[in-house]
Structures are given as structure tokens and as C-alpha cells.
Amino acid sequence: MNLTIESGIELNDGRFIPRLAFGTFDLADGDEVTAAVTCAIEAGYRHIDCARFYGNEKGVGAALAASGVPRDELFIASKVWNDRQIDGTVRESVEESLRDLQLDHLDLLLIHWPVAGKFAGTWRIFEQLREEGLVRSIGVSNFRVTHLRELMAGGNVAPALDQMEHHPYLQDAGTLAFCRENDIVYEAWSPLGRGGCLDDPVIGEIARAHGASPAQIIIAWHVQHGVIPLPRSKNPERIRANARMLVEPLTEAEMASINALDKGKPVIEGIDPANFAPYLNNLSSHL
């Protein structure tokens, strides 16, 4: 496997996406996520992460715009929140997207979270919107298995990806293997399981057997496994160190040890996408 920045995987849409992305969510408006993306993009990153709910898309706008890099070569995402799921507001969300990010197209939209009699609608909506060209491809975030067997049952396209939390800590077999199977990209946030992951011993063995850092290692652990993390950070060197991919792959027998950490446990313990309701006031200050 050719473990480097520049290749992609393609979508069932017959489109590729860059198999490494950088996260925007938690980073300030203006000149930090502005920064921040900045760098990445100097380090190599061509998809950036973003979503209305994180509120900073009009710095991650600003450092695209200012990056000389020609639009064909950035893949930029955004997602729909979950008031805006409902008749008459899809759109324009994707609209207030496009204008912060100064762009004409995204070239991924996702439905953030699948609020219960809301997403199929919302979804024959982004379908409308990818034949309008105002998107290229329409996926879904934080939808488990029977959200994406209703969803596929209603739809006319079939989710080109599905974002989930993902990491060592936390491997979801279930719906990573369903993604698979019906040809859906697996994306992973918090794919360092917020940083819990870094400090473990066999990660940190690992590490040291390749002369890396434990986030190179878990974000190889990824790429390896067809899974597209998007790491974020706002210091540069970190940026900068997860951009750089492991020249060698790592091996059957280290693959499965960090297969063995899965424990079931998420950054925050209690939240299921079947179930999240109650706790949709504390995302912003957790995820």
C-alpha cells in the first residue's frame, strides 16, 4: 500500500477522496482554524473536514483562499446540523457554507447526525443537490447500521461515506464492516480517540519499532484498514508530523495488536447516534 498523502480512494460515485483529512471542529473562528488550515495545507493536506455547527467556516474560507492552491486539487466537506434537517433550511445551509468558504461547490456533504423522521427527507434533499451540482458527493456522519439500511431503503443514491468516531479504543465492527460490504467509504473523527489512545503501551512500542510518533502510528493503523481519519490539531508541528505517513506499512502481527486495544469506549461515554437527543447540548464542549 502506497501510504502517502497524495493518494485517495475512490467513491462509489466513481469519484476519489484523499485518504488522509484534516479536522477543523473545536478550532476557534478567524485566525486560528484560519492558521490552522494554513499549515495543513503546507503540509500536504488537500481535504479539509468542516461542518455549520463548528462555526468557523469562515476561517477555514479565508486560509483557502489565500492558499494559491487551484480548486481541483482540494476536497472540501461540510455537513448539515441537525435544526437545519427539516423542509426549506437544507439548502440554505449549504449555501451559507458555500458563501463562508468562498466556494462554488462542496465536494462532500454530509447530514451530521441522523435525527430520527427527519433524515430521509433531508436526504432526498442532498440528492437534489448533488444532481444541481452544488455537491459532488452526499454522505451521512454518525450513522450506525440501521440508520443506513432505512436510509438506503428511501434513497435513490446510496451514502458515498459514513463519519463515525473511530479509533483503537473504539472499532465498531459492526458498522465498518456493513460499510464494506455495500462499497461506503468509513471515515473516522476523533480518529486519536481524542488523544487517550496516544499513551498506550502497545502503540508506544510500535512507535519506537518505526521510529514514529504513537499518532503516525494509529493514523497508519487507519489508512491501512481503508479508513480515512481526520487527525486535528492547531499546533503546527503536530500538523505537520500527522501529514508525514509511514513510509513502510505497519505488519499483520502490529495491525492486530492494535486491532486487540478495542475496548467499546468513546470520547464521551453514553453517547449513541441511536439515542443522542439528550446529550446535544454538551457536544460542542466534548467532541
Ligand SMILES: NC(=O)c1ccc[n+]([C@@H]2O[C@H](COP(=O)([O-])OP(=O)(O)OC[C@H]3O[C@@H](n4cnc5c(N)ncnc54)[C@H](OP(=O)(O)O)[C@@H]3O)[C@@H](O)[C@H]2O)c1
The other form holds:
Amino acid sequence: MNLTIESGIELNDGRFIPRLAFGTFDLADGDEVTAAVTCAIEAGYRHIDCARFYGNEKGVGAALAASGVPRDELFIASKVWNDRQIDGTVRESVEESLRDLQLDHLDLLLIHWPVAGKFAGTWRIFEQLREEGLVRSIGVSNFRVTHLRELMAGGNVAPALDQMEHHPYLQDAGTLAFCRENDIVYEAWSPLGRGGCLDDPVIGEIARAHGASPAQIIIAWHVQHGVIPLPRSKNPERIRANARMLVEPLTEAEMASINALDKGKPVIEGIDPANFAPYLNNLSSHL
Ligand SMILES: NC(=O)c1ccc[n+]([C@@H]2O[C@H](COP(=O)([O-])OP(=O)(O)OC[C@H]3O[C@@H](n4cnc5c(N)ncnc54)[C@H](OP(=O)(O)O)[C@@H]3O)[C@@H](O)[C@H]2O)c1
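Could you give the coordinates for the form predicted together with the named molecule, as opposed to the form predicted alone above?
Now the complete complex, all chains and molecules, led by this one.
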């Protein structure tokens, strides 16, 4: 298959998205996130996954501005958090992201969570922002099949992408299959299970066979499934290593043995998009 960090997938709106992204959750605004994103860009990542909620878009923007990489070679995503859907300041949230990221458009804008009674209205604003060119592609995050169906029934533009928690210990086969059938690209948040899948003995054995790290094996597993992983690290060596795709693809048997690790185990117990409403007012800062 010979994938590299430059490889991409075509979205259902005809635009191109890189097959690997760098995650920025939990990297402190200022030097920490700026150093991590700078290192990621130097390592070859062009797709950076941001969110207003992460509170660090200024630091990301500083890294983008200093990178010297032409804007059209970068793919920058951000998200609108729940409170902005509730108080109706979706457009303002996007303008704040653009200001902090020092950009005049986003390549991808996502609804962070499917806030009941609000996400359809948020989507209409997303469609307008896309029309105006402030964002190029629009999509969602944490949308299960029921949310996707509701959105697609009411909207004019189909979501280009769904970003879901997905790793060897939590595989949402139903949402992934629905996305494949409906030409919606599937992205994996916490692709390494927030580090929790890295000590798995099955993954360790496959890693030894490939002379690779467990993280590289999990990233390859996502990519070979056509899923876009968003690994995050603040460690320069890991940032670089995570960007190196395997020379030899995983075999069918290796893919199957990682598929078999699913335990339905999320990184934060109890957070489930299917029953989102109870968490609306007390979502922790772990997302
Ligand atoms: N849409 C959503 O609701 C949502 C929710 C959560 C996350 N996300 C996105 O998904 C991204 C990734 O998820 P995540 O940050 O939760 O978790 P993750 O990428 O699965 O795991 C990150 C953890 O793994 C460690 N790590 C990374 N590479 C490693 C390696 N090669 N060897 C050993 N340890 C390694 C990191 O530690 P070090 O820093 O020490 O390397 C960090 O503790 C986020 O940054 C964010 O962009 C989206």
C-alpha cells in the first residue's frame, strides 16, 4: 500500500484530507502547544486537529505562522463547543478560532458533540459558513448513527466526516459501517486509547514482528481500515515516530487480531454520545 504522511483521502465534497492528523488536546497554550505543533509540522504532519474547547488555539496559531509552510499545504480543523451551540454564538466561535489560529479560513469545522435540540441549527450555520468560504469542509464529532441520520434528514450538505473515539479497545463498528456506506470519512480520537492500548501484549508482539513501536502498529491499523487517526504527543521523538508509516503493511491476520481486542472500553468511563444529554452540563475537561 506504501502510505506516507502525505497520503490523503477524498472527502465527499471533493476536497482532500491527509490520512494522519496531529491532536492538540491537553497541550497547554503557549510554549507547550507551540513546540509540539512546530515539531509535528517539521516531522511532516500537515493536518492539525484543534478545538475551541482546548483553549490553546493561540499557541497553535503561533506555530502555524512561524512554520513557513504555505497555507494551501496545511489542513487545519477546529470544532465548536457545546456552550456555543446552546447560546447561539456558533459564528463568533469560528471567528475566534480563525483569529487565534491566524487564519482566514478553516479546512474543516466540526460540531464537537451532538447537543440535543441544537445541532440541527448549528449545522445550518455551518452550511452558511461553508458557503461564505470561512470553512472549506464541514463535519461532526461524537455523532452516532441516530444523530447522523437526523442531521442528514434535515441538512442540505452531508457531513464530510465524523470524528469518534476509536481505538483497539473501543471500536464502534456500527457507526464506522454507516459512515463507509454514506461516504463519510471516519476519524479516530484517542486513537492510542489515550496511551491505554500501548502495553497490550497482542500489539506488542505485532510490533516486535515489524520492528516498530506499539503506537506505530495502532496507527497503521487505523490507516489500513481507512480511518484517520489523530495521535497526540508532547514528546518530540514520539511525534516523529508516530508520523513514520510502516514499511510493510499489517497482514490480514494481524489486522484481525487487533480487531479482536475490542472491549467496548472508552477512555473516560460513562461518556457515551448515544446518551449525551445527562452529560451536557457537567462534561469534564477530558474531552
Ligand atoms: N472530538 C472529541 O471529542 C475528541 C476527544 C478527545 C480527543 N480528541 C482529539 O484526538 C486527539 C488524540 O486523542 P488523545 O489526545 O485523547 O489521546 P491519544 O492520542 O490516543 O494518546 C495520547 C497519549 O499517548 C501518549 N503517546 C503518544 N504517542 C506515544 C508513543 N509513541 N509512545 C508512547 N506514548 C505515546 C501521549 O503521551 P506523551 O505526550 O508523553 O507522548 C499521551 O499521553 C486529541 O489530541 C484531540 O485532538 C477529540
